[in-house]
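Just one chain follows, in the form predicted alone, and it is written as structure tokens.
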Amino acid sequence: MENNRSSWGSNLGFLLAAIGSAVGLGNIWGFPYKMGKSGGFTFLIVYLLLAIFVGMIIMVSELAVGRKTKLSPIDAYQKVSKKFAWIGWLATIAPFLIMSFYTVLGGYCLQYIALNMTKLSFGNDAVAMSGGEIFGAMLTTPLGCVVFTILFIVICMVIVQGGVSGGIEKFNKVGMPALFVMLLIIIVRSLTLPNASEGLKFMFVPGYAVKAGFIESSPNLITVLGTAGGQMFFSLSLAMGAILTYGSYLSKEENLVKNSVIIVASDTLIALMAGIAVIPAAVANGIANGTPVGQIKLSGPNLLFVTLQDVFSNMGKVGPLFGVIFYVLVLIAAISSAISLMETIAAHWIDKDLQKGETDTRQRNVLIVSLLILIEAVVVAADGLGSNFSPASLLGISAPPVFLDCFLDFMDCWSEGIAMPLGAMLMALMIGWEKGPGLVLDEVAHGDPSAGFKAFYRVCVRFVVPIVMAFVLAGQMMDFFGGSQVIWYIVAVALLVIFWVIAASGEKKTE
């Protein structure tokens, strides 16, 4: 009864699917490199605080709104609020834009699996190039990138066409345990490399990143807040409609608070494990190659596709085996998140068909969504992270801001940079000040939450989340557009005040 919005096959199936949505490239790719550029331990502390005081609140809220309405994001917000009905469009546009580059990165993973399988079969000499040379050759061969992107989209499409329990749940029941086991294998190998301890110090020793020279100076706290906030949303699949959509398939018997704690804790654990797998290996490999510690680069997409490939190449005959394992686990993480985003986009049109009495339209709608995603993904795949062309080059801009560097950054800017933090801020204002926390707490009451959680939720959804989101939004806009920090803070605070006045005026609220 997939097309009639039946419940998940089991709560375990839901949890694994929700964890799978959260555990994606944001964990395996984004967390290590953003930690690398943001000072290591400082980033970690800010991220953990955000996960507890912001991520948990948004997770519970999205699950509650989804389960309460039993609708996709667009229709759910239209049903809940007159003033903020358009939040649903932000929560649908964001995953659509994210899929433009997420599918390309998934295609990169497929290429790297094939590369390491070739080395495994024919020896390292079969592809006698450095990680940088391999990545550069791949980016400047747009046809290959497009083909592998199409393959990744087809894999995701087939899974989502199988339905909620028949496709998404089944994949995650196998994929998530497999990912965890493979990640443990990579961690063991990473930590047994000489000088891996330097990478662990970078992650867990306060101030070590600056002291050892990994970064020149401690980053601005607001910059770290923006980076960590964007990472938290991307990693936990928040404010992109996925969690709300998955929540719409939940039964009333499930405990939303407990499930949210499990999802956030599991996702954070996987992110930390990914950091432990990637950063010590990158540092150890740099030291082994004679690179001074202060010159080892731990930021940017190159960390996953250049540095790590060099690590595996330098392991000798067993290196390609670990390469295959690593990029397969990254692929699983990419698929588990991509299918949740594809489901979020398709759910709106599936719901519309159901309202008209049309059933069995899932496969058609998912096919249409996949083709639309393919159109935008081809552009991102062909530009080769700016190697072949970019928004800036097409516009004739010689010194562009970050969001014009390549089409990946362009799509990331409008999704992770603006739509997601803005959508989260608006949702918190809607719940906290327009409708009242009772909108969520009444739905959460089916799981009998404690009085302590209710008080914690009220304070966070009314004050902590909106204020933090304003600063995250300012940090994101500053990163992508450049310019004065002060101006972006003023813009973000002005938006917060304007929408708070709109939310707080008029309507009776439920406490």
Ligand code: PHE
The other form holds:
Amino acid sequence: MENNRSSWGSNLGFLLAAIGSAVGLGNIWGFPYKMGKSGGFTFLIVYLLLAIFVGMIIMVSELAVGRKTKLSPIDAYQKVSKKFAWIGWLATIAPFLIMSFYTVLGGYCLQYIALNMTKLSFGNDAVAMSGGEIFGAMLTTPLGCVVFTILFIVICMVIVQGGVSGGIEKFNKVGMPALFVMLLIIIVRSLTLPNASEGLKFMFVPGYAVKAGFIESSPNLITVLGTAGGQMFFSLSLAMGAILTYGSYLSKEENLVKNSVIIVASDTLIALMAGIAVIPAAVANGIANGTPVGQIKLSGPNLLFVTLQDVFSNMGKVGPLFGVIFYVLVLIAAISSAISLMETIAAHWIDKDLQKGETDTRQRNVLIVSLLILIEAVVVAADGLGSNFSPASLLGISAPPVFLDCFLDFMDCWSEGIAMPLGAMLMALMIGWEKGPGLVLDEVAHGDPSAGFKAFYRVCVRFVVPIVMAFVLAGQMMDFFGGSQVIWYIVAVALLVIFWVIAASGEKKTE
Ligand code: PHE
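Right, the form predicted alone is done, so what does the form predicted together with the named molecule look like?
Starting with the chain above, the whole complex follows.
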């Protein structure tokens, strides 16, 4: 079977694809405002520490399990573990749920590219509405959202049908450098706007977000840990099967530790660059229009689709050109992530067919997966972030908790909120206590890790990762379900203890 399984054309191709998976809406949209809202520099430091002690560890682990088994998540975990075989299901269902809204957001990007192209061709007044009016009109026009979501899914489908090296790798080899250049252009434009420095202060000066009135008070460290942890996992594509699947196509010669460092560093760099591109522009534009600094919208969907559209509309004749460049950049980031999610789901059936001796079933399997994604995505596209209907309105609940606000939040809750932190916690317990760190370290040995890395890995996978993930899980449940923080901490710690005991009982392990 292995001979017929796909593989990357080169290590560089793999790296660009993995960076493509990591760099997505999470970087360009989530990172900048979460950083600002969670106390700027404090958030950045917590984020970096988590990326090194937790993100790196899970990244190496996923790549190792993928490459060792040469299988997609469900079969890979089944092969590796008796007790935790079901993590593979978490890591396949979660990407499926993420795709329900990721494709809708991709569709929004397509619509904003079309909008800015219209303005570019026919003048800014061709669509003389404010960003807020445009966004509102788009959300309450379900047909358009559905059509562009389908278009986005078709683009991803065609790329993934092209194969691992023929489609995914090719797209990223062109897309990632292009994204980088476009981001640089937007950064230069953003930083040369008057008052752009206020935006930089929001991001980098400790306490400034509070002083300027963006937030009432700095969140406590535990809240920052939860927010930064959730953001880091989503942004690095971890515990979603994607990195494991990409690792399963990697050749034995490649150095997994070095590759992980490059992916984590690039993703963080792009997130910071995106912040520097987006926040100063939004703040500068707000100040130019007389909005009190603290009231400039720097969070939620508004940032990308309302505030920034206003920035481009207010830039005069060249504005729409920057608009096109910016939304194309976001589109590339969205596609390169979405194709990794699609590949993760489809790989399961492609592998199954290979095991039965059937080769060349990629086209068919990717088509079926795309159709399934389309069904769920249509619901998310049509509800218009809750403008048209929502889980809460269908259930007749007023004042609902966040996860019932709209179908996007509902899908995000189970995937990013629960499956992701739980999956990462279980994976660390499985490696650290059920199987022993040798499971990963032996595989890493093909790329020759140092003794220092081995010691670092053992401590992190056994203690740091499971404990941090319990905090992240509690933070996510708190955000989505509301209610008492204490209760969610008790739930998360209880889960941690139960699974820790299960993992550590019986059998001998490999160091
Ligand atoms: N990392 C992507 C982003 O930042 C999202 C993603 C999550 C992609 C999980 C693949 C797997 O937007």
